[in-house]
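The chain below stands alone and is given in structure tokens; this is the form predicted alone.
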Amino acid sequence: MTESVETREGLDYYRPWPYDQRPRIEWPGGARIALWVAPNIEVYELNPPANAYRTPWPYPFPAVPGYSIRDYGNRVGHMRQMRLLDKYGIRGSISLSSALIDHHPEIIELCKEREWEFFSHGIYNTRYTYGLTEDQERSLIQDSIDSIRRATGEAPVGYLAPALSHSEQTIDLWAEAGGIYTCDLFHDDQPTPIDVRSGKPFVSIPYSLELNDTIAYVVNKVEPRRYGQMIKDAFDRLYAEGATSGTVMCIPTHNYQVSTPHRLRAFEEALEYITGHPDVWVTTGREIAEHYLANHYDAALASIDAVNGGPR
């Protein structure tokens, strides 16, 4: 066991739990799989405050190419993606940079009209958690909660750290602020109970980095048609396994990636394929977390304790 786990530096959030030794998960209506689409709707700054741990732009100021393509996403790409999700009856679960509330209030209103979920992705995607004290990070989290509540009438219950820049305390702080789920752990294809220092019921909801369009297109250099096939292949596997116990499929998107003209068709074909199957619960991150906490959380804890020889 590593020193970080022994000292519980915010990293020991879950215990071993074999995939084939778990209580059956049953989704509403007998669905095999819970599908949620998580559009990351973000705001970037052309000249953000400096962070000693990470440089937002990999080229000299002014970083016009990187900034402007992200601006394109909020000006143009969002509308394309929203129309597409409308077509297939999918309510987005927005990973929201809360600064968008001031920069693009029209997007907030369009999403509210559709009853999309808003969960927190920090304030700006160019302001990181790295190097913050616990009090500073707590303030950042509370600012995003307050902003989303004022703009939408409902506090967010899910969190994805800005630019995935989580700290060792991020998940604990989010739970203490009233959250019920995190997207910052990428360890499973089903929801899993998470041990937070407050001891409250809290869950990780699968959020796929493998199907994240930015990871696919920018990091792994995948072609659009291959990305669409990856989504279908992932669905086929999770749908088959869901016949035994319910699974979760998340498709994280960015409106400046998947919504560009040459990429949108592949994404649409994948959504058409998935929604053409029966026994698919098309839902949101909040609804998955609430259902799991209400119906499966206690049995999951008992199973984890049994596998590990008792509670912590």
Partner chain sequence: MAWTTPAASGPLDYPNRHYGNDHDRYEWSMLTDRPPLTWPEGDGLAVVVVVPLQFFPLNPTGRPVKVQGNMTMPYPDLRHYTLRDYGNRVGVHRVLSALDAASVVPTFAVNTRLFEREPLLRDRIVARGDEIMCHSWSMDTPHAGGLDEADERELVQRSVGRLRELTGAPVRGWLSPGKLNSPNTPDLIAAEGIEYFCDWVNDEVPYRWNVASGELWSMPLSTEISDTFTLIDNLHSEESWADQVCDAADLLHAEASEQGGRVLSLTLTPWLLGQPHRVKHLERVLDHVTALPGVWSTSASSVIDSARAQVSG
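Hand over the structure of the form predicted in complex with the partner chain; the form predicted alone is what we had up.
Only a single chain is listed, so you will not see partners or other molecules.
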């Protein structure tokens, strides 16, 4: 692409807000920490359209290595991860490629039975936001909302852009479509009010990219047992800090990563460790967002204004 694009130096979704100068968050039941597990349940196309900004597969059609391991996730891995979450009393918050509703409805039914949360992760993880007009991105978002509402009876309120591909409008469009939270910002360990152009109450919910299994295993090439230890270590620190502040911990997973036979044990040990602690609110992204908006959002705005010397 040779066209020039107007870019900005930085983001202005949120303002400075020092971690140690915030009002305390009270989680339900007096919990110190809100824990949520976010399985990404995705569909990758074998023959996706070309995108000028990002190439879906590293090989020409058919890209067997990448496609087939992701197919493994839905054929084999999903059930394995779901049974593990059942065992530890965890409801997943699904980051859903909405086309999975059409391709693999069996998985949707299993998750509905368990009252898991469904949030939007676009249509396919091979369809990127890059290059879409604002109207096209709005259509993509609305398609995902309508699809999830038809399948589950409830519209999703959270968004993780497909394949973490964003535009400058992504978060604004999600808020305007009825969303209340985003998973696309990695700037904090607590919920954060987000300034969207519509002025609607809207929050960022921590979704740890560092603990995301694909980032850990594929990008950072972490060994499975070390990944389990990383999760435990993150929990220990957030649990300790949460005693006085109220923290959020997210474990984002993929059924083709964490559910493979050589990795599940390390993940299970981490879940067993975490759920063995008292004062952990094991919940969903939506419940965290709703609780925060209802109980802490206004105080957060006031605190942010105060530390910044007034409203923006």
